[in-house]
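Encoded as structure tokens, the following chain is the form predicted alone, with no partner shown.
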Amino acid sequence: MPPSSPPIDPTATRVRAEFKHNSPLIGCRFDPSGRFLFATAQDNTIQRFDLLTGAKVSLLGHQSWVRGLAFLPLRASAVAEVAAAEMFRVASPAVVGTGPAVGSAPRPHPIKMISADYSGRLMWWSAAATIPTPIRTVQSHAGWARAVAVSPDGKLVASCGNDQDVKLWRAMDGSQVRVLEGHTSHVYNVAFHPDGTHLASADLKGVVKDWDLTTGACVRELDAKILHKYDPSFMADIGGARGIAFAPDGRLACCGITNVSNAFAGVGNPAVVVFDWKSGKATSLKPKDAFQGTAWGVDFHPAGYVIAAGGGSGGRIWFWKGEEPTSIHTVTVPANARDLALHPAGDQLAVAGGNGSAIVYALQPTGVK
């Protein structure tokens, strides 16, 4: 959202499309331009939903499930194209389920993305393509790539997955810049800094790690470890930073489930833990209705919200406003919300629903009805 845009108003929240898909959703993601939305799905596909047409493409070449995405920054001569789409998408009328395309869209300029999957690959992708296919592979992780992110510059790729590493490979051509051990578990999420020079990588214990990308060491920890417990009576671990993100400012959130009484069942709540990054001064928030479940993804608004969706007893989105330790309102969705994302315009987000179902709100401004 534009620093002159007025701020946002989450009771007047509503949906605006709602796209479909005959398997369950996993992560979801706008791509930069605001285009299209990323959807992972359990049937080992990605589903590509366009906002201007409702048109919907298939992506396929991962053989298990997809819960990274992330992209490449947009190149300096997309900037006119993003504004004409986005003049075409304010005169277009809602766009609800998928079909045909409405008008005559503007051509989508190139985007590429990086997927992840739970047989440990990365994958590459012109992902505006007509019909868009594989056009890199790399075997990342042993086990689960749980996660995957670009740095601003858009020179690096950072992966994580249940080999408890965190690697670094060359967005150009894939190939392995570094690997950064030391966590002793599996490493759930990675996000760059927004100044490009550290990365924060989260486990399944809780435990941040703060790497110098300049000297590939651990700086230091924080400590999200209400995200975790071990369950003596399954002899299981449950927990993990199931979403991460950072503010502009350089706070860094993590989300997932607290109190867990039954780890088989996965009975909890929702958590999220703020990070002032400078201090490495923890904040937790929790949803003000009571919720059983998790909170899957999380996201910073501009207008000075904290964002999160998740799934459990039904589904939710949470907003969190300043301070506040306790949510100031809350969307219920119509199924689990797996995975939140946040639009780069901040005028909408999308969320992942157990049910099939990649559901976009409208975020509304203040006192426009």
Second form
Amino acid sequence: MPPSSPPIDPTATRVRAEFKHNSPLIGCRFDPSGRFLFATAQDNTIQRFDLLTGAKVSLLGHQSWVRGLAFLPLRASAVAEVAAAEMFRVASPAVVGTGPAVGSAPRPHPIKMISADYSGRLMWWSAAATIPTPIRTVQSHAGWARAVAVSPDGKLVASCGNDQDVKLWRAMDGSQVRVLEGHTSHVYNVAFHPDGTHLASADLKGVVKDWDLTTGACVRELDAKILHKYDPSFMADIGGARGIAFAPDGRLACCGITNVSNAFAGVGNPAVVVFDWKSGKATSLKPKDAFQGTAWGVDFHPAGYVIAAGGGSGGRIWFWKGEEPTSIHTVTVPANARDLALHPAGDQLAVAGGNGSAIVYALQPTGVK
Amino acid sequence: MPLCDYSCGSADHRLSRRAFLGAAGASAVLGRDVFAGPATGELSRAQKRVLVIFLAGGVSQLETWDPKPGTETGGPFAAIPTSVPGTHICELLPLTAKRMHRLALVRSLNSTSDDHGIGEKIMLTGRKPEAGIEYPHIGAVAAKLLGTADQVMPGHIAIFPRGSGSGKQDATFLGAKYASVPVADGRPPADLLRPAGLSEETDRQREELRRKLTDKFAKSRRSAATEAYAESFTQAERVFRRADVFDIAKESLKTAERYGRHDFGRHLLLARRLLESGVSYVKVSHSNYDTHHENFDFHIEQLGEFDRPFAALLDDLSDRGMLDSTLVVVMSEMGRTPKINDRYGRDHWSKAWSVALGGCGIHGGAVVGKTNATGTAVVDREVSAGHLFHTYLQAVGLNSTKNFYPNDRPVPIADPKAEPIAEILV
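For comparison with the form predicted alone, please write out the form predicted together with its partner chain.
Then the entire complex follows, led off by the chain already shown.
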């Protein structure tokens, strides 16, 4: 996130673009250059939406649903190209044909993306290619690979899944580095600490493990158990960190569902648990409205906000500011928001809709570039 | 796959003797029970048994017996090959897949009701509910027609997870003798055994007095309700006499491990012991599959618990020479919608779903019926719950076209508008 990103105004959140697909969406991420929005879908595809041209390209190769998407950092040489694309984006009145074109869109910078699917496979992609195809496939987990993350230096890939393992891979060639064992339920999410020395993983039961990447040891557990419940009526577990994110200052956020009274109808409330990384102290963030559903994605905005998106009956985006545990603003979105992505420029976000729409929202009032 | 230890062992979930007796008694209905007709002729048959595994809430046919991978309704799971060439089932049942040659699939069931209660009744009686008559469940029918005169154990036992289930009016006009004896959490009623402070002789005298009073009352005011009350004591006494059957600790550690150290594993192991001890019909409920929300996560959890003990049970029945005389049925009250809702759930769906059955009288490996590419409709050989009801009875050697005669009125044992599914019968 550029430190110079302009302040945002959550109350001014407005639709900037809507990209439609003919299958419900599952996850979404902006690439690090900010050129593309990638969204995964129930038809086993990854959709690439070009924010500059509106072009849509299908990435084919997965044989199951994909929820995990992660990118290698951009090379230093990309700075000039990314800046050019950003200038083009900012200069354009909008995207996807909603305003007059301002010259030709620049060529995208090469992007390396890794995706994780529910058949347990990781796939490496040159994601900015005209028609991307998988350049490497790794069978990573028995059962679902639920999430994938890339270390800040771009050398390591972490994945996690239903085999209760967290695994580390070399980003360069996909070879396995280490298996981190210790979770006792499905592992839902992983994230690298911004300093690159530690990895956080979170499971179905709300257990968050802090792994020392130098030794591979779990050095402590953090408690996000409010995001789990065993429902005795239905005799099943519900929960898990559906979204995870580190802030640049090291705070960790996990989101999901809490206060579950009926697991099989999804009756519960969205919640975000934010940890002070140093002390491990947890703070629960809850929506101001009495909404029933799950928070599926969470991120930190450098202007001091925690933003989450989710849904149950319909979808929502919630904003929290500072130390306040109750959301300060809510945006209603048309369908269950199954994931949240924050643009690297910090001026927009996207949600992946259960209705097949990926909606990009600007976080500033009209007229602010 | 997370291990699910559902056993808390708390006293809150134990079924009391009073509840046990009440449940058994509640299973009767008013009206004369006339055991004339086909039953007498059937009693002399070699013992056959029926086991129904009821996946409560409505299991998804797409995540079990009729997967549609790569389609808009298919969900994230793959289909895997089975021991029957050309037959694939969902990857969530890898151990069952290896035993598919022991099972037949009916993939074209239209059970007509998306309501839990009505759907369960349709599936267990083989008929749509009708005004003026309550039909007996398959368990009561099996208990009556397969039971023997000298049978020690009750003929009809229903094993429920703790905290759910109870005795239902499942024998109707057949009478309380054939009603289900509910066994919560696979354990006999906690206070079924004679209290330590009560001597055998005192207990006998107490029982004799109860019988005298009951008989005296019955002479002047006999009804189905009084018979049900009396029968409940008889049922309890039967269970008491064979309380050892309920003790699965008598099984080897290796056997217990094969079934799994969770409630459903224990319950299926108990079911095998009960069938072995002469119980004609056992129903084991596995809860729960009513997955309107996050269908896929929950099916991983529930079917992960189902697959291993079910495979162990099939092996056990086969190894013990019981499979040829035991009909095994895996059913629910309905299936689940092919359409995936926006909470990753599947809703209620009765129009096109599947049932698996195997063992006695069943042609293992057979697949009957077909749904379309997305599973939204039956395109070949649609059958009803009535067809299945006939099939169950025919599979265990009973003539499903005969009648019962409650109040001297002929009532067809199975829906006369349906017939057995001949393709899966040996």
